[in-house]
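A single chain, nothing else alongside it, follows as structure tokens in the form predicted alone.
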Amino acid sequence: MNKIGVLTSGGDAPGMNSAVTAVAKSAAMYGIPLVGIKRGYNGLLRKSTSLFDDMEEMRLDTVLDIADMPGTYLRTARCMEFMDPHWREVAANTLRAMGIGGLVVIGGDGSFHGAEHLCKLGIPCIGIPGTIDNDLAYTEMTLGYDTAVNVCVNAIRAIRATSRSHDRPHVVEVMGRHCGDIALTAAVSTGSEIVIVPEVRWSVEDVAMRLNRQLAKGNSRATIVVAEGSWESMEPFDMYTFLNSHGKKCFEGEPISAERFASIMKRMCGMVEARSTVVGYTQRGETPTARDSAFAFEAGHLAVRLLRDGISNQVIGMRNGKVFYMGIEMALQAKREFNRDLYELVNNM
């Protein structure tokens, strides 16, 4: 292995910099030069006017300072051109021209598909799962997930404190487009009374019924945790007619949101007030937890070792608390199992 490349792709996730640092330390230990490729696969397509805007030699004296930094030092971006076989050939030729004999790809599902295509073009690749959503079924955890959950837990605990002070229910929206793991884990960890996830169809009326049940018990500060992708799994509801007929201006074409959902709950349940908070990108931009950093360190070292030993077309994950690796194709075919029992436990109290 003459030289290794590393890139971060897709949405940024806490722990990506830790993984890059681990790759750099491991490569240095084996005497293998390392090249950082900027903005995901875009750097391999040479979109910038200068090579130095697309790639960077990764030296330990630089890389060691980024291990605990949030975000990703190499930047990240989605690359739609990479869906075209022509541009994948361009990327493979760039790697060959640079003398890069293996690539470490840190990202999610789409990033792994890109790595799989490069492997078929003769470029050895190893994938490290970097996505806060925890939506890769083959692994127990992905880089950034633990950090994102802890950000949400801290936010919800603070919100529940002020909700208790004012006797107000609160809608908290967290990230998770197609996967409700962040929402469910955060709800369980904070004692939240209601959780809504993309994996389960739900109705506004049913949530209002659950909230009314809490109010009847004397719980006037219940928390509703909503994954951002859950709006798409909502049963049809005429938000415009309902809100306008109850004194809240709402215009056709305006999308459902945490704020509007809180307004609906307020009016359906006859409350004086209901508030909302969107936790947002703080989940991505936080310093990684020890668990994410430790996973990143082990995964980065394993990735370099695999490439050094001539093992390719693999992704790294966590199983039973231990780091392991398996084939990309098999990993991408794994089916996620949503924890329905835990979901029912939160919502049936």
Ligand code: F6P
The other form holds:
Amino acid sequence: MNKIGVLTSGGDAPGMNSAVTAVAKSAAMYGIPLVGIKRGYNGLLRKSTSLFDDMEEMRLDTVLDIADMPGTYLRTARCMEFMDPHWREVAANTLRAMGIGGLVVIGGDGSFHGAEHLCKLGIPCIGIPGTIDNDLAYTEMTLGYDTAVNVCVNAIRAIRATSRSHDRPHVVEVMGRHCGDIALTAAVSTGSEIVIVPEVRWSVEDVAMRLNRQLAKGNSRATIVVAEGSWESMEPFDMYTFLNSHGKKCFEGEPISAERFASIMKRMCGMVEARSTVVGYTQRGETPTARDSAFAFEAGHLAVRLLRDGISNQVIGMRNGKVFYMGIEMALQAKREFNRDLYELVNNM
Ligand code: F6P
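Instead of the form predicted alone shown above, give the structure for the form predicted in complex with this ligand, please.
Complete assembly follows, chain above in first position.
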């Protein structure tokens, strides 16, 4: 292996920089030059006027500074062109022309599909799971998930304090795309009373009934944690008619949101007030936790070792608390198992 490349792709995730640092340290240890590719696969498509916009030689003095920085130094993007075989050829040719004999791809499932295609074009690739969503079934953790959960936990704890002061419930929306893991772990960790996830169908009426149960027990500061993807697993509900007939102006066809959901709960449960917060991108832009950084370091080092040893077409993950690797194709076929038990436990209060 005479040169390797590294890129970060998809939504940024805390720990991506730690992984790049680890790749650089490991490459330096084995005397392999490293090229950082900017903005995910876009940096391989030769669309920029200057090569320096797309690539950068990664030196130890640069990367040591970014190890625990939030965000991703290499920048990131979702690259729609990569769906097209023509652009994948362009990318593979760019790598060959640069003398890059192996690529470390840090990203989520979309990024791994890209790596799988590049492998088929003869470019050895290793994937490191980098996404806050924790939606890759083959691994127990993805880079950024632990940090994102901790951001949500801190936010919910603060929200529960003010909710208690004002005796009012709160709806908190967290990220995760189609995966409810952030919501569920954050709910469990904060003692939140209700959690709503995309994996389980739910209805507005049922949540209102559960909230009413809390109110009847004298708990007036219940927290409803909603995973952002849950709006799609909601049973049909005529928000327009309900809110307008309860004195709250709402537009026809308006999508439901955390704020609207809090308004509905307030009216269905006869409460004086209910509030909402969307934790949002703070989950992605935080400094990585020690757990995420440590995983990133091990994964980065293993990725370089595999490429050096001529092993490719693999993704790195965590199993039984240990870092391991397996074939990309098999990893992408693994089926996610949602922790239904824990979900029931939170909601059965
Ligand atoms: O996949 C990570 C993630 O943060 C999801 O949780 C969220 O739905 C999505 O990315 C947001 O993407 P964007 O940065 O394109 O708004």
